[in-house]
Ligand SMILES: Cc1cc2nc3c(=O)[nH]c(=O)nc-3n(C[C@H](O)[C@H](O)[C@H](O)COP(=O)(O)OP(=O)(O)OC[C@H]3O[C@@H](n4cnc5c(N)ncnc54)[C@H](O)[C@@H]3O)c2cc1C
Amino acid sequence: MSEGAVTVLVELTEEKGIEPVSRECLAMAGKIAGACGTKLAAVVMGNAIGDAAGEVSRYDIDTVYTLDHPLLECYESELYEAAFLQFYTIARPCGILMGHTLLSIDLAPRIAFALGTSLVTDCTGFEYGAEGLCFIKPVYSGNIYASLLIRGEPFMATIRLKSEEPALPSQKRHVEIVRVPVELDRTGAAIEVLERVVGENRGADLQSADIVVAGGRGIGSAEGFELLKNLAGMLGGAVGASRPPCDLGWVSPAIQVGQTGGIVSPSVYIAVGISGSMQHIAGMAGAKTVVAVNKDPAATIFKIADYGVVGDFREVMPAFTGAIRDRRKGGTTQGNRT
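Take the sequence just shown and give its structure alone, in the form predicted together with this ligand.
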């Protein structure tokens, strides 16, 4: 393996804080660097990111590289690729880790093909043995895990959220901040951004929610989701969904939970009218308590749930919501124990 550092592309939140998945990458990259005996670095890209670089330097790493340029204000495939390759030429990392995000889904393969190396996407871990470094990735709907060895340098992987305990700031070593000179213009870019349409940040609400009330195809309509919204509102939680409600336009795609949606690990996940496909479970298996409401007693969701009710959600949920509301108002509605 080359002399270079294992390097994490740190993504910033809108407030220019560090994305949680990037903190997980820092933790995983730290372990890999320890196993391989290399240094650990981070690279931050954007416009006017001085403060963010300072924030990243609070972690236990050797170097923070900044790629600071006005044209990096928003993600654009070709500009980010060009800037990252300039960084690569200067820093020569031995490996690159990124969170598995909408940004890296586009950027990581571009870098891998440009560098002629290979990339394992959506990994949940790594193992380091006699043969070298392997990344672990769920395949075949998450039923099976593959351990994959990368031939070629640098090694590259994108890491699925909630795969690793996020790193915490702890300054143990002297951190060097290197400002990488970036030369960019649009002349070489074929793709032009015409418009950015920004909606509510529902995905982020979902990420931070302690209680998620999620609906599936069984909810049947946008109106059906109103029941779930009321409940989530009362509990101070957020609404999530399996893929069909998003595809069918009942709810915003931003609240999809699962392998190709958001990954959440709230204290409580209430799955209503969701069958429990592996692709959905991939997004919520980390929840502390799972509650399932489904009219089919054989639904897979009951296999991974802690509490369940078999029944039509249109009858179950109003009573469920009502009971909590009454109790909070000091009422004493009694159910019957059977």
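Rigid core (definition): largest C-alpha set, two forms, superposition within 1.5 Å. Numbering follows the first chain given and starts at 1. Just so it is clear, the model here is predicted, and its values are computed rather than measured. Compared with the form predicted on its own:
After superposing the rigid core, the C-alpha of Pro20 moves by less than 2 Å between these two forms. In the core-superposed comparison between these two forms, Met234 has its Cα shifted by at least 2 Å. Annotation for Ile61: C-alpha shift under 2 angstroms between these two forms, rigid core superposed.
Moving from the form predicted together with this ligand, what structure would you give for the form predicted on its own?
FYI, this one's just the chain on its own, none of its partners or other molecules.
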């Protein structure tokens, strides 16, 4: 490894807080840096991000680089790429980690191509041994895991949410905050953001939820999803969907889970009226506990479920919510979960 640091691109929320997946990246990058015997750094990009940089500096890292510019207020691929490459020429990191998000799916390949280096996406872990650094990722719709050996620098990887316990703030000695001057303009830019619409069901909310209640074609209509919303609300979780309900217009495409949608790894995934296609399973295979509700006892989803209920969801879901309500009245719950 070179003397450059393993560096995490920290993504910010709408309120300029740290995205949960970035905290996980900091934890994994810290382990990689320890194994490789190098330093750990973070880079924060945006506009007026002083408070965010201060928040990042509370973690057990050596240096926080800030790229602060009005044109970085919201994500625009060409501007973010240009800014990051300016940072790279100054810091020369030996490795770059990002969360596997909509932003990084677009940005990471651009940076890797510009730097002429390799990129491993949607990773869930790493190994470091005699041969070097390997990143682990699910392949073939999550049916097997591949270990990919990294050669050359800087290595690049995007990390799937809930693959690592988030980093915690530390009492580390002084962390250096370095402001990197960036020069940006729109000259020659082929893409420009004209408007941003932020709805109630952002992908990040679904992907960070600890409990997901998802519905499939078996729900039958948009009205059927109201039962799922009631249960999700009682559990403090989020509502998801397989592709058919999104294609049929019953729910927003923003809550689609699957190979062509979002990837979630909640503690509990409740699949209602979902048959269990390979494409859908690829998006929720990381769930710790899977509960399936389907009237077809031969549905594929039961093969991966930890608990299964064969029955009509219109009868099963009210029973679920009723049982939760009764237990809460009896004082057997903690917080907002059963």
